[in-house]
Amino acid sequence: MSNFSVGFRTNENIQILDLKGELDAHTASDLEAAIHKCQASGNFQIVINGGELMYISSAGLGVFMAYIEEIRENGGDIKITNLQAKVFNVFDLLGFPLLFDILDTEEEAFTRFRDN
């Protein structure tokens, strides 16, 4: 089985998830299971922060298009940050920059929403 874990921080009003281990088929409920705790807290501005993240699968990266509409829809956005070479390389051949800002560092995150 592979190791998952979500971390949940908060800047001001920017809900940070610290993303660490294998994110697949087996623990992409941990993620939708995190973001659906967002939601339900209002928080709909999420930075995922993929720095310890070591492999994502499709199954992985459907949870970020599954949810992504509606938090849009709320008037929020997921940034994403910090992500490994390899890790990113996965989002990048699969078009993800083009739907999301995926950006070196939780800081320029925290700014493209101020600036919104």
The other form holds:
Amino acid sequence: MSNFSVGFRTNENIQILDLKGELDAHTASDLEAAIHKCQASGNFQIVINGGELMYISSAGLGVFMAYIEEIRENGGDIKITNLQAKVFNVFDLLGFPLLFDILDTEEEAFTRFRDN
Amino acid sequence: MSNFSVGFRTNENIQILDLKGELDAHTASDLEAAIHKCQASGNFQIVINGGELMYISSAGLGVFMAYIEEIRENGGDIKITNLQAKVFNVFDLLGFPLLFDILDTEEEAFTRFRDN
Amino acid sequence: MIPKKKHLPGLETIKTVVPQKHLERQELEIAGLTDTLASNIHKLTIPSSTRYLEDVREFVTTHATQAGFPDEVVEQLKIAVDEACTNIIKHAYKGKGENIIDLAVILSADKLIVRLRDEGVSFSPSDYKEPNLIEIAKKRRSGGLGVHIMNRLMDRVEYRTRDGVNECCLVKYFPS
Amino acid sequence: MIPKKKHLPGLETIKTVVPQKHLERQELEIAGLTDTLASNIHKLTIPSSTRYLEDVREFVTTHATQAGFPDEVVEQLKIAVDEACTNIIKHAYKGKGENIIDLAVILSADKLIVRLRDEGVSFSPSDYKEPNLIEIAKKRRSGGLGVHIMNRLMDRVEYRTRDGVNECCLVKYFPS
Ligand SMILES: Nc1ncnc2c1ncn2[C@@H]1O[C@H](COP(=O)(O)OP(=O)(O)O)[C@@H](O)[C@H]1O
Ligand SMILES: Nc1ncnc2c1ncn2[C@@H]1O[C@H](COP(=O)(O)OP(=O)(O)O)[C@@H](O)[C@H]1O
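Form predicted in complex with the partner chain, following the form predicted on its own:
Full complex below, order starting with the chain above.
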């Protein structure tokens, strides 16, 4: 049993992924599969809700790096919300706040998608 | 009289720019002109020696951002060397170490260009 | 904490690079600065041209150093004020050089504030969107990094506008 | 500085997730660790599979917390060791799961060292080149960030290889 899971929700056209647990080199493929699934069903507006994400290593960050360009080229984006401070610190260490839209709440992400 | 200047040197095919003084929104155009000059004469392997660079603001950092893609598409690179600690800190603040090749010495930059 | 005597005198040093235009401006509140009387204010007025950025940096360096901040923090203040001035010149005054910018370094017991005032286009930080470095590189853009730098380097950055005067306050607390 | 009694006992706790293979390995010097006798060593051996990364994190968390490091530093150690293990699994052992990794948390008066040993392909940090985020995004790559993270989070990261055994030491000093 994995200590990581991805839950799927939608809000109008926006696909929300609820990450839970620990994202490392073992569980990164689950996130990859989830983002793949969004793309396959034509959902390129993705909100990653990290409220219950307890841990992330470079393998997890790498998944975002690998998919962001393709998603943006399809007119979408990956916006990341609700990160816990200790998890945000890892994103910050690699300068992710200047590469990804990282927001406090889902609502802010929805607004950004609507305003484009 | 400007408190910023760019000196030109070459080492085989590598163009070295010696930055001196303070790089801000007033003097950034001088650096822009210098990089432009390199490109115009077909030099895309550029080493920025920042040993005598005393200050940089976002206007200076912006010049590197504006030219890096074009230079890399032409098979070249901008490698930055010899930065003073206080100047490096500004590069670091924006995550430039994960965007640009920032090295301690010119020699390391030459080696990188040779090894490609 | 800095020894109190260092900023007790309460006298106003006004350094004016250009003759200060007569400006009728309501004093705007400075957030959290209730002990203004006991504080030390240094002022500088510059024309809205990047030519004067180095004077601004020197001005900030002098007073932040005098206030007892360590070199790294002086450096941070210098950069943040440079970015704020550059933005006023570029955006509030759209590059026109005939306007003026009023700066003040205001010291109180627990913090240093650099206050910048202009009468140009106002800025509301709520409309601000963090830059994206990949986009900037791809589009060969050079800008969009100044506000981020200010926010990273300062403890607080505040904007307000009243009666056509924009005020930007950069706040740095003394280490406790 | 951490009270000395916390890591005085000098006893070795060996926690073994899989039966520890008989490994004849010369003890490699641990840089700067001259007071080994007085120090506290905790060991863990895992198979070279990402399945065990969570055990590794728990192991490091337990001992770094016991050593008295604040939560933020424990978090940093946890990530750095995870990255080091991941690299051994991926690169030293090329993803093959039948090999083993030996970990040790070694405490001395001034620092905590996490030592990782493997018998796979060795790594020389002098060949390492910092990643480029723009390139990674453009090429839709997902990797290349682990070593950078380790270097950023640790006070020192050292690699050495002797007699076919690779050793990676992650060093964190106690705040002075
Ligand atoms: N003082 C200001 N007055 C008006 N607009 C401003 C001001 N400061 C910033 N802005 C707006 O915010 C944007 C972001 O500013 P900044 O991060 O400094 O990048 P840049 O100035 O290079 O565009 C500017 O493009 C401008 O639209
Ligand atoms: N323990 C190791 N053994 C062998 N090679 C390694 C090791 N650690 C790192 N490397 C090499 O260094 C490179 C950079 O590693 P890293 O920054 O973790 O990114 P990634 O593992 O995602 O490629 C790897 O691609 C690999 O070639």
